[in-house]
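Single chain ahead, by itself, as structure tokens, in the form predicted on its own.
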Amino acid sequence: MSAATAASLPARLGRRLVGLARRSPTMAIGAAIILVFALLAIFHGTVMPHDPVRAYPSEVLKPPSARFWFGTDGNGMDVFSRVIYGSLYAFGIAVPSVAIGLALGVPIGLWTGYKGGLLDETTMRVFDALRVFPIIILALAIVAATGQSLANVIFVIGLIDAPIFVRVVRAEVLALRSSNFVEAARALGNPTWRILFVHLLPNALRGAIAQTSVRAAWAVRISATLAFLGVGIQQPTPEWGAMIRQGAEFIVTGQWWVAIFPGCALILLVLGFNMFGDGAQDVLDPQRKSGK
């Protein structure tokens, strides 16, 4: 690669990306608030003004002030460092849980959907009925059951959120299977492995890989609930749902900044993966943005 093509690299980077962002402003949006987010996942050494498992016991509940910018909780932790810390978590839970859903629901679906008949239908059914059931008791349920260790909540999140790609791949699927690419590779006496994995999974990943942003929203949110709920990540350990859940108690006497920041920044994550997530749909199928 020459000089001037490794320069010009950038611009053309830079153009796409603008390109894109006039495509679709919710999912330039969208990438902008994640960005923040990983940023301050990736540097949260730096940013952080303070430990955010140090306490200081003078300063119990303090209000948001020079020293601690979003105040402190009822350990005299700072709220601050601690919401930062948090994103890691996040990002953490989010990204595992979705590839774990990711890696169980995408061969899952390409293969019923491929087969078809009672080995598809048989699945379907199987799938359908965990979905139904309330998905935060299934959750408390299995977590309770297994522990509440880190790794086993980004294992139930993932398992819950299969059946969601298996579905998407799986709809994929039935509409280009009897497609004249597949036919031809029949033809040619491709093993079902080649079709399934060459031919059919780089056509039908297309619905998964929009749903991956919405999913990891929701990854957040239902890992979030669980602490909130007292069944997850627990304290001291700098998780926004279990920040918010400690925080919870103390609205009421008027300390607001234990709970208020730790839900603030969970909100603007979800936003912010709901908006890439939606936008990315509006970029894969342009049909789907010209019928809004």
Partner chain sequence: MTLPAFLARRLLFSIPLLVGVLFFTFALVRIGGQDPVALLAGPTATVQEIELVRRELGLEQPLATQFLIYAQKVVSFDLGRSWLSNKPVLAELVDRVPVTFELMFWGVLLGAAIGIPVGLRAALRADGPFDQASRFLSLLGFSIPTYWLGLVMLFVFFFLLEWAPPGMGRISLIVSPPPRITGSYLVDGLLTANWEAAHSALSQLVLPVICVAIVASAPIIKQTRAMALEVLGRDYVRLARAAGLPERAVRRIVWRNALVPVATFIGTEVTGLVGTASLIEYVFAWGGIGQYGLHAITSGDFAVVQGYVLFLALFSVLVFLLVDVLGFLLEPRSGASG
Second form
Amino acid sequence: MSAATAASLPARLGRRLVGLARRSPTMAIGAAIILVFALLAIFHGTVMPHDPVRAYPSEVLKPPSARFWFGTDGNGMDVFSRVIYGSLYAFGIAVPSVAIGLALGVPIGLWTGYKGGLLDETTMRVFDALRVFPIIILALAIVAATGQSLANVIFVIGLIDAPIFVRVVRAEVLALRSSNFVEAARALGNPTWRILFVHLLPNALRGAIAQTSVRAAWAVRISATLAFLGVGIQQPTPEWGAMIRQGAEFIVTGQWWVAIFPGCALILLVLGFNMFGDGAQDVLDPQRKSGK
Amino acid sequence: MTLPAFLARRLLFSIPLLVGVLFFTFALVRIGGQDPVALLAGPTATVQEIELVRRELGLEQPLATQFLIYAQKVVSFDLGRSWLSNKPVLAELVDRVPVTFELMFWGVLLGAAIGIPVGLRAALRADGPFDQASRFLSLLGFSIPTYWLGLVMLFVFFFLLEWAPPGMGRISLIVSPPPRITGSYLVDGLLTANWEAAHSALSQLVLPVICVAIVASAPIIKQTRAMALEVLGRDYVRLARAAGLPERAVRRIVWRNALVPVATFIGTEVTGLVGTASLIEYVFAWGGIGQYGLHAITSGDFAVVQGYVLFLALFSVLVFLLVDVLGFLLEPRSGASG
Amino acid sequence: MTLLSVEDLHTHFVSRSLDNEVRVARALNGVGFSLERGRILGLVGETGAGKSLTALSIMGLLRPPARIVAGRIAFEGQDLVSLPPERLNALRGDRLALIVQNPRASLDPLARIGEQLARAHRAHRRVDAAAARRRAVEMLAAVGLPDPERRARAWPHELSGGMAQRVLIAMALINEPQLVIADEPTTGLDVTVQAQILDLIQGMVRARGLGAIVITHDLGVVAHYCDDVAVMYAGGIVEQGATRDVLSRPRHPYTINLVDSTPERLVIGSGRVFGGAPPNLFALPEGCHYRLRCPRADAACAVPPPWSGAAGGHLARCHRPEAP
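Output the structure of the form predicted in complex with the partner chain; the preceding block shows the form predicted on its own.
Expanding to the full complex; the earlier chain stays at the top.
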């Protein structure tokens, strides 16, 4: 009996993955895109044909060729290698910042959702107040004001993500708070922290999966925007936003490759995260499939 | 509840919100741990100027007093002075508002004109090919960086096709702008029968407006589809079908009932779009508050940054209020109409 | 000609689980009954038995993932199942009408009552707006709403539950249908209002010689208002016949239990405790679908039970029904 179940686990997993992919091709494609970029980021050393910050002074602004697949930029650096390296930056910013957002947002969401009352009210009011600031400007202003370093960028993005996670988690907790299994847990004498972490957390996280992906998409976008404006990330860092910034000078005079390729990479990865999040929402919350 | 009563209640609830907004912008120049005076007075300030700013802001005083001083200034319309231009921030902002408004107005209008019908159609034939395509396009719209879109537009339509003028502001450099009546070159040109200026302003408007429209349409499509689907699942749609109403009439019921939530959504979207539009202003050198604010952020002109953020926040509060009032008026159940 | 004849109707919900397996909920399994003009049929059963679904299937109002997979619905001689959607839409609201549940939620919140009635009228008749409004007011009066002119200008949210239900009845009857289906017409209404509504429905049906199906879970309603009754369980009819026959001498174990456990309003019974787990439509048992709850079930019930009783009379689908 146990041999049979052990053998069927990978088969079951495979079936589950196929099932998920069928249910939401969007989610599957999104996952595939993210995976590809993640692999590029991890194995960038092997994939890059050139050193991303090595300048070839004689090859400035050359169009795509066999040697430089995406051409060279204003400093004579290989655009292709820089685009690959940029995925490392993208993940390097997205992953920690979303992690910060989760680390801050999930506990707060669990706590205020469960306790309710004045604490909950005030927290939500404060977050409502934050919603009046356009997010992009908010991020820009804070990064500009707190000194422009990569760590700051990550931290600010994480901070801005936190209220959104609080909301998502809180909504789940509110829905489950008066459900039977929580009542039962309470009746059995479980301490609050146990109820929060063992009973409510898994459900809450399930709801937060889709949002995590969307937040990652936003993290990649906003960090590129910051770099484009020259805030927080400076040239000649091979980050996609910074590359577009440089490319902006040249695109209107016809050297399109400097800005277009990083932009395409950016769009693809952000799209991947968005697709995954959109699909995950359909799959994990089917009642809302027809609603979103 | 009557309208004045509703308004009064809403305004009352806005007060803590406004205080919070003020506090945040107050904190903005102090959170970095840097000397706020240096940020506000700028790197070109002389020692006397720095002292002046220090005294004006009451920086030797406790934080609470500083906040009160700041609040008092804001209420009396003093948002400080830009060290770059040496002009008062509020005046510069107000000057540029019609410019941004022009861009936003046409952009959102076009975005809604595209987005709402697409969203409705997608909902009515949910999971069909049109729906799948529009959902993908909507996701794409969420993924394209606005500034990159602007650059690509310029590349394609200006450089490659030579249809559009260069993205250098609101009017061609060789045409003199019309006298300022509304602040919009297009409108002012038309009003003063300056056809050359009006034409130039119009041709400069096309690309930026299209960019804003594309960015605006993505959330509108998504939300319209969601709202329409929700309405389609409602009991009164089922009754309409049970009564044998033709599909045309059912569609009408759907979009009329979805319209109010969609309109309020667009209203709130606008507050976020102001931020996105600022990037388009930046790329096209549009000269509105967006470009002004971004320029200030990137050059460290913090008096302007503070004023800009405050201005946008207050604008959002106003928009939320208007949206609430609109929702109240249009909702028959609230007793305001009928 | 028989007004309505439902034959061997099967409606399924088809979906895919997360494990990519196809899951079929067999919500209606071979439902069959017929209805003549001038008679009221009560369709009764517990929640989930398939009563509303039968109504929706007849009206062609099923939404994916629900589909009719087999069967015939002959209305005035025409098979509704094979009718193209536009033709069916033309019949709906005209020749056959449905009075839906949740009256207050079923009215368009953005249109006045008179407007909605006129809309329903003009969908099937070529009349101008003024004539339609007159007809609307006429119907509001016919369903017993005082001051119908004023009511026609009212918004849905201004109506009480009872008034809204009357409006729905008006809407159903405005084009003088031949068949009216009332889906739980009294749910959510006060007891006094319930009686008024049912009296109204019965009165209009008798006066105009219509055929009607009343869907309810309340045997009291069936006893007082319906000529015939069909008892449903797990998507199938287990017993049907004239009301007085079925309710006074029930033959199927489920009906026996149902009759025994209703409040004193209907019958002075032994008050036996009733109930059990609802049937799992994804995995119905082989043979008789009731056997998991039936006190009389035995090995023979693993085979689908036959109909027992005189055709057109009091029928029960059971291996060991009570003697008639």
